[in-house]
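For reference, the chain that follows is the form predicted alone, supplied as structure tokens.
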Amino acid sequence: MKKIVVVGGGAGGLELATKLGRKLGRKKKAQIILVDRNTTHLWKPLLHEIAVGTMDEGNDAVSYRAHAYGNSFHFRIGSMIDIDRENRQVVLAPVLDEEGVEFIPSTRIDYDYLVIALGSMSNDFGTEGVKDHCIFLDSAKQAHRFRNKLLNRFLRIQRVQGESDHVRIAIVGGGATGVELSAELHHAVKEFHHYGFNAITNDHLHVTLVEAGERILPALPERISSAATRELTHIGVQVKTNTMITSASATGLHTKDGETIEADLMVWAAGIKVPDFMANIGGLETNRINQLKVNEKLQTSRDDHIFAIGDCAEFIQEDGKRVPPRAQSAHQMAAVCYDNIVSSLNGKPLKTYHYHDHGSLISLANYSTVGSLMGNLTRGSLFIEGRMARLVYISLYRMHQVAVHGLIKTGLLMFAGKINRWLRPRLKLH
């Protein structure tokens, strides 16, 4: 029986393993193994909501083991550290417990086809002090760390009230994560009034969004960027563009112009890269941010039995542009990779991947949603905002849920979510 190993349980990796399990694993045509260092899956675009407590990940997290059991694939917890291409094996690091004691030694998993879907992490570009003083939002654990620090600051204001008490938060990076987190913070402060933090108002919150370029959301049309800037400024976020951060310290961020942006909490959300251990792993070809170079079939450039999808893959389009690191890219790649693996097993021709940009949407919490839709009907891009944009934004997550759970279960999850909004607090305060 052929072995198909998927490393990385993000949006693309989990969708791919699920489809392969239902198609091949259930019929015993192949053994599907998903490898991830975590035990649960969360849709990464939701991490900013977890960070401020407006979302309880316990309701939306997917248990890899339970999901694997229900969809005819196997789950292995672990972190890939190398690829033995000669013997077609994935090498996993030893697994340590909370005290750092090894309880599972380094292991190897055989594969006939390997799919790498590790996603990406924040890129600090080697900026001095960032690793020591800034928080990244690459995982639920990091989001929890930010939320705990934020709650502690608010608790101090509630207990030791004074005119000078405030929370200064600096967010570096004017991309989707930075913009959405800025808005979500102000929305969360309003909700804190319901849970005993009556002394806290938006006046206590000072959020500064820092972007090195000329405008925030540089990858999106200028109209979307301008709309987001206006809305953020209206709710009280200070937007600083053309501001290069050269270092970070315990008291704040330091700019190229000699300015110090004082902050109690600092979030770094500027740029992405693939983990450093991926650089030329197994002799595969990678770029400067450690992405694996893939061909039009999503196979790595030096090994047809190894595929790469999502943020960890560098795919150059016909116009010379790279496919952007977005959830829709991972979703589309997972679909093509699935078809190509099934075709490979059946000796059929492989499909060529073509990226289709369906537009981009930015959620500004409950204040607004802005973005553009793209497609044949619009003959270009269509700017949308407000309630309609919010509905489309939510539908992106629902599409991911349908790919993972199916239509009926997604409908039940939506119904359960409505009930939980009535039964549970609006904020997670622990």
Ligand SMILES: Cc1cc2nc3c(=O)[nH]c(=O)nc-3n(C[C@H](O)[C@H](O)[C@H](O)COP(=O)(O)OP(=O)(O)OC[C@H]3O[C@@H](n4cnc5c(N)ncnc54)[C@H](O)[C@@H]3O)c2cc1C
The other form holds:
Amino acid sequence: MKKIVVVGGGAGGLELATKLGRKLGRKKKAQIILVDRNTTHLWKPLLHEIAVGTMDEGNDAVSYRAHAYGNSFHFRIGSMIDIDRENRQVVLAPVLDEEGVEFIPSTRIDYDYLVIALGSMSNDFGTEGVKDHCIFLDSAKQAHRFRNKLLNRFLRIQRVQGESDHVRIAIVGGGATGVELSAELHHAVKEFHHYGFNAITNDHLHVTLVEAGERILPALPERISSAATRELTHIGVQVKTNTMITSASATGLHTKDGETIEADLMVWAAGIKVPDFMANIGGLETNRINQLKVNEKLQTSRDDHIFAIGDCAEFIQEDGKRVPPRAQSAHQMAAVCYDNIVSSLNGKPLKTYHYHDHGSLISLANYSTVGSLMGNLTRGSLFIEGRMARLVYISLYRMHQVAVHGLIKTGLLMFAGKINRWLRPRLKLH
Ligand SMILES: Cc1cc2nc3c(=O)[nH]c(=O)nc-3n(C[C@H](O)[C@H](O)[C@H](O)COP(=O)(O)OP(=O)(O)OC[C@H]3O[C@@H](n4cnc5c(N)ncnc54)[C@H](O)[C@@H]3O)c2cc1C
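So that was the form predicted alone. Now I'd like the form predicted in complex with the ligand, please.
Once more the chain from above appears, this time first in line as the rest of the complex follows.
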């Protein structure tokens, strides 16, 4: 039986492994193995809500092992560190326990077809002090670290320092992550007020959003950046554009112009890269940020048996533009990759991937949602805002849930979510 190995169970990889498991694994037409370094999956665009506590991932995290059992694929925990193309094997690092003691040695998994879907991480561009002093929002663990630090600061204001103090938060990167996090922080403070942190108001929160370019949300139309800037400024976020950070220290961020932005908490969300170990992994072709170069069928440029999807793949479109690192790209690539693996197994011609930009939406917490919708109906870009935009924003996550759980289970999860909003506090406070 052919072995298909998917490395990375994120927005793209989990959807792909689930579909392969249901269609091929269940009928014993192929063996599907998903490898991830974590035991649970969380949809990455939810991380900013987890970081401020407005979302408790308990409800939404998917256990890989249980999901694999229910969808006829195998799950292997482990971090890929290399690919042995000659022997068609994926090499996994030893697995360590919480004390850092090795309990599973380095292992190898055979494959006939391999799909790399291990996403990306924040890129600090080697900026001095960033690794030591800034938090990156790349994983649930890092989001928890931010939340704990935030809670501790609030507790100190509440118990010790009194109302004259404040929490200064600096966020580097005016892309979707930075913008959404800034708004979510202000929204969270309102909620904290209900749960005993009654000395804390939005006046205690000083959020500075720093962007090196001329405007925030540079990848989106100007109208959306202006609307987001207006909304953020209105709720009290200081938006600093044309500001290049050259270093970070324990007390704050230092700019090219010699200014220091003092901060108690610093978040770095300015660009992405694929981890360094991926550079030319197994002799495959990678770009400047270590993305694997893929052809129009999503196969890596030097090996037809290895596909790459999502943030870790560099796909150049006909107009020369790169497919952006977004959840919608990973979702679409997973669908085409599934078809192409099935066709490869059956010796049929493969499909060409075309990226369909359905627009981008930016959630400004409960204040607003702004963005644009693209498509045949809108004949280009249609600016949308408010409740309608919020509904479309949420639907992106629902589409992911439907791909992973199916329609009925997603409906039940939504229902459980509604019940939990009534049963549980609106903030995660521990
Ligand atoms: C805070 C935040 C907000 C975002 N908001 C949006 C949004 O609103 N809309 C949007 O379209 N996009 C958004 N994005 C981007 C979106 O999350 C990514 O584009 C998308 O998740 C990429 O999917 P992926 O499958 O390539 O990788 P991921 O979803 O990142 O999954 C990668 C998986 O690989 C695993 N992995 C990593 N390294 C290894 C290894 N060595 N071995 C084994 N497993 C490994 C990880 O544990 C993870 O499960 C946001 C991102 C962030 C961080």
